[in-house]
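As a starting point, one isolated chain is supplied in structure tokens, in the form predicted alone.
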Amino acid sequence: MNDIPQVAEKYKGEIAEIVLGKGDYVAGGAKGMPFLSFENPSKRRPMIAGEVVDDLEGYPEMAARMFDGRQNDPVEWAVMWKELGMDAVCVRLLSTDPARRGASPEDAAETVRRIADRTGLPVIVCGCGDRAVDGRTMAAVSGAVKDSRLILAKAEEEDYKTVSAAAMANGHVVLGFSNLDINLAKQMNILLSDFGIDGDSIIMDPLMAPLGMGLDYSYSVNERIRLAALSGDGMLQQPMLCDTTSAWDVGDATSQDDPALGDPVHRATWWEVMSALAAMMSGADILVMRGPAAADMVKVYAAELTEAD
């Protein structure tokens, strides 16, 4: 009888562990590629964060309806994600956009504080996209929440010092963003490290494209980042976050023009599931998701693949 050849890789690197929330959640820690128990003994499945926005203008109505009216209050929306068994909340502070309500940084910070207090979950905090406004908002959020470790998003190559300083001031985590490029991802981590951010306070967002909008390219970039990290590149050994909510922006996923395509909510749900499964197979440690049914399915699949309890 022929011996079965040994196929397990022996990696010399491992992914950093990042403590989040009140110290009871950890992201990262992989010692091998995802779900290969023969080379990666970790039983830690990817964390799943449910999306919350504090201004529904422009938000997909079919997605909003899934939250039974609780989407009208971002705190209640976040609580619903906890009731659904998710690990974190990703709150987008769109109300601070001057083109919307122009809410103050203090009001936004109060929303984040209430979400952190009511849920007890780690919170990922995203701004409105206006760099000047987001800088002030992140500073206010950082000071308002000191008993839970937040992820402040996002630090970019052109403007990373403001959000980094806000995170450092109160021991929060920085989300470093790079646009589908392993070299940019590494450069972002180098910039954050040189600025003074410790390795246990950096998470990478390499930009996850959904199915139909470049998923294959995103997958390959993520996989290359993870393989380089495991092979010993210390500047890429940070956990990865992948945002799959953009699956709801794909026309083929949500189109209601052709009844033969079936229920668009059902279709969009599976579109996000497939995008999220690809993300976690490529190495994602945290997933940000929009649909509750999609998030629940991915959580179950991740637990089964990880053989987690």
Given for the second form:
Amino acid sequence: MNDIPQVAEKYKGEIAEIVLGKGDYVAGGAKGMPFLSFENPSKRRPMIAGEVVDDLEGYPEMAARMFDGRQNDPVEWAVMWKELGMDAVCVRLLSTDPARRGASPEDAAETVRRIADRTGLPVIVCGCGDRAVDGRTMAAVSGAVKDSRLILAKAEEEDYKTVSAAAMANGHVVLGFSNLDINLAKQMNILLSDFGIDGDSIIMDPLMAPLGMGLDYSYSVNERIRLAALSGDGMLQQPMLCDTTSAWDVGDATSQDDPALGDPVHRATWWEVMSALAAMMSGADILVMRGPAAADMVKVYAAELTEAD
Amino acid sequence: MATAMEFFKLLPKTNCKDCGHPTCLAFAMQLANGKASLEDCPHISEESRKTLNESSAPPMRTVRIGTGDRAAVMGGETVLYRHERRFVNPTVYAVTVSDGLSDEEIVSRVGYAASLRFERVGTVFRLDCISVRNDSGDAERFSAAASMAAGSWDSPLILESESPSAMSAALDAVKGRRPLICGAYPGNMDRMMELAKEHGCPLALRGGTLEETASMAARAKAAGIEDMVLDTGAVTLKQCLERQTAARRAAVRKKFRALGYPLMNRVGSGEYAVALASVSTMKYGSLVIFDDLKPYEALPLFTLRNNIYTDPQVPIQVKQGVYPIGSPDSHSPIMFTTNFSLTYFTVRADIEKSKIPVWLQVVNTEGLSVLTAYAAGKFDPEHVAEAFRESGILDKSDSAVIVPGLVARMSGKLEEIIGRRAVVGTNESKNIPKHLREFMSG
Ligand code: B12
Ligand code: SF4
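Now show me the form predicted together with the partner chain, since the one above was the form predicted alone.
Below is the entire complex, every chain and molecule, led by the chain shown above.
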């Protein structure tokens, strides 16, 4: 009567493994729901990427102060993430925005190359959001870094060909973005594979909404994606990347007006940590994080949950 | 819940129709869907009724601490994932009041617990329980502390002691409050069970492993205890996740009765405690007791609980209509927003901060945020104009209309339809006070 029934699920599918950087980092490979050793023997800790921006305008002061001035040089900033023990760097090339500095694709590519060289880590590369500019930037970045497998972000339903072509040209990985919806996520993977990209070169970004700003939706969308993948849907078996930096945009996370809410730096840190824990519990294989203290905590927790490292 | 076939096997199979259904099988199918009650078949044998009642009971018991409206309700869950069905009873949080504190310290500690309260998104996020803990080792002190804490706290109580005699004294001191008795471990279990029965209180059971916890629960059940909360003895994040997942799957998928009770954790305080609480909140924990919880930890944690326990199908909405803020007059600014409650309450709070009276028009977007609604075609100039017409807001004030900054693109068209000047407001509501002041002076 007291023998607890067997509760491990038997799944038909598993998550693809994506080799990154110089071949020494791998994302994905899960064979069960996150961190359940009794059904998921993969024991691979989710990767954590530290965010770097190459133009600080609009970047939150409170977060900037945590980097001791090193945020003023994107390469130094990336090296700091490496020193903190993170697994990857996510660089946003905001300087290429014509409404900002309008930096050239070549300059941006040079930044990425130096980050990859100095840190030796895999790099996730994001554009500035201007489609035409980003197309040129990704092409330049792809050609400038040939000895490290990058993740080029991001392919969207209305515009995925340029970035996909840029990635394919030099064997990089594409990040397929979709908007908080399992069907859209699947659709994106189908578009990319029809375009000729192999399953070992696609990572999906199903839009991780942060705590208090839609986390409820993301948590369930992620879970549904992961469950569908494990039960054999081949078009959802790509690793998931969840970006939790938007936790810093939530009013309650950083607000300084109301002392009853407690210290804002600790609060913002927890805001991002909980967003990241929710991402991991629902299936994230790669996290992009902003706060160094938050990233450090999450790395420790992730290692413990995985029992790896 | 049993399947239709399981029900069918135990019915008389005479198809006599006395239950109001054409056949026993049809009745069995209604039973399995929860649409009929066993009582409707007068011919079922006593033995079958017993078996069926057992298997048609919900997979997890609902357990209450305290009484009445403010009782903390735990358990009653029927699914593993929230997209299957909404999780019903949000994780209950408690902080500890030690009986090692002086009398004044106890009162101020309870005051602190009460201050962990935030009004958000139209609901109040608050701490649910205090847990009076017998650190002194003294029965009399424990009972005095319990009675003092109970006197300044009108919400549910937990009593924590391993000593049955101290527990008995404290239970006498807070009669009628129906506290959680916390708790029983293998060594004191028999006497704690007696106390739970004698006082009609729920009982927390703590085993060192999941197996031990389940066998304790089975033993308690056999002894006639119904209201239990189980601590699986997890002290790390991984144990918490794995044991609680195993317990929930066993209860829901395998109808394993001995684990069909709400789960709890005692987590201490500080960083690791909050991380454990977060994992427990997401993964099937119904009660978390902290030594201490800081406001900067409480607000994100309460928000997480709120997010996990909302209905994933239905965003929380407010009604379309005009909401006066302050006492607006015939020249006060008109602003509009969506009826997604998160959006409405955020905007409302920031308008209030400006201390400037405003007419706020809420437009029905079926509970979507500004950009989501815009992208879904539910927040276009036509919809907005229609809401204005319905409420007659433009007759209440001759002021210009302030458009949410994120949908600045609609302002031209909107002006055209309503024949009133439309001014583009800020993207983020936190900048509303500054913008409103400029708007009033400009
Ligand atoms: C959660 C979410 C969803 C949830 C819905 C949540 C909800 N109830 O609305 C779901 C999953 C259902 C969803 C669906 C879609 N979404 Co959506 N979603 C989000 C997400 C992550 C957060 C939205 C949110 O909750 N914001 C919080 C609220 C409080 O913000 P808000 O309403 O804008 O209010 C703020 C300001 O506007 C301002 N404000 C509000 N009112 C007023 C009034 C005045 C006068 C002023 C001055 C200011 C002001 O104050 C508030 C606080 O600052 C955003 C991305 C993001 N991070 O913002 C995407 C986002 C809004 N979604 C988007 C899209 C495209 C969609 C879909 C069309 C895609 C799809 N999956 O099919 C659907 C459409 C929905 C439908 N039914 O068809 C896009 C919109 C693109 C655009 N620029 O138009 C976004 C921006 C994501 C993106 N980057 O692509 N989404
Ligand atoms: S009353 Fe009972 S025996 Fe008669 S048809 Fe209904 S289920 Fe069958």
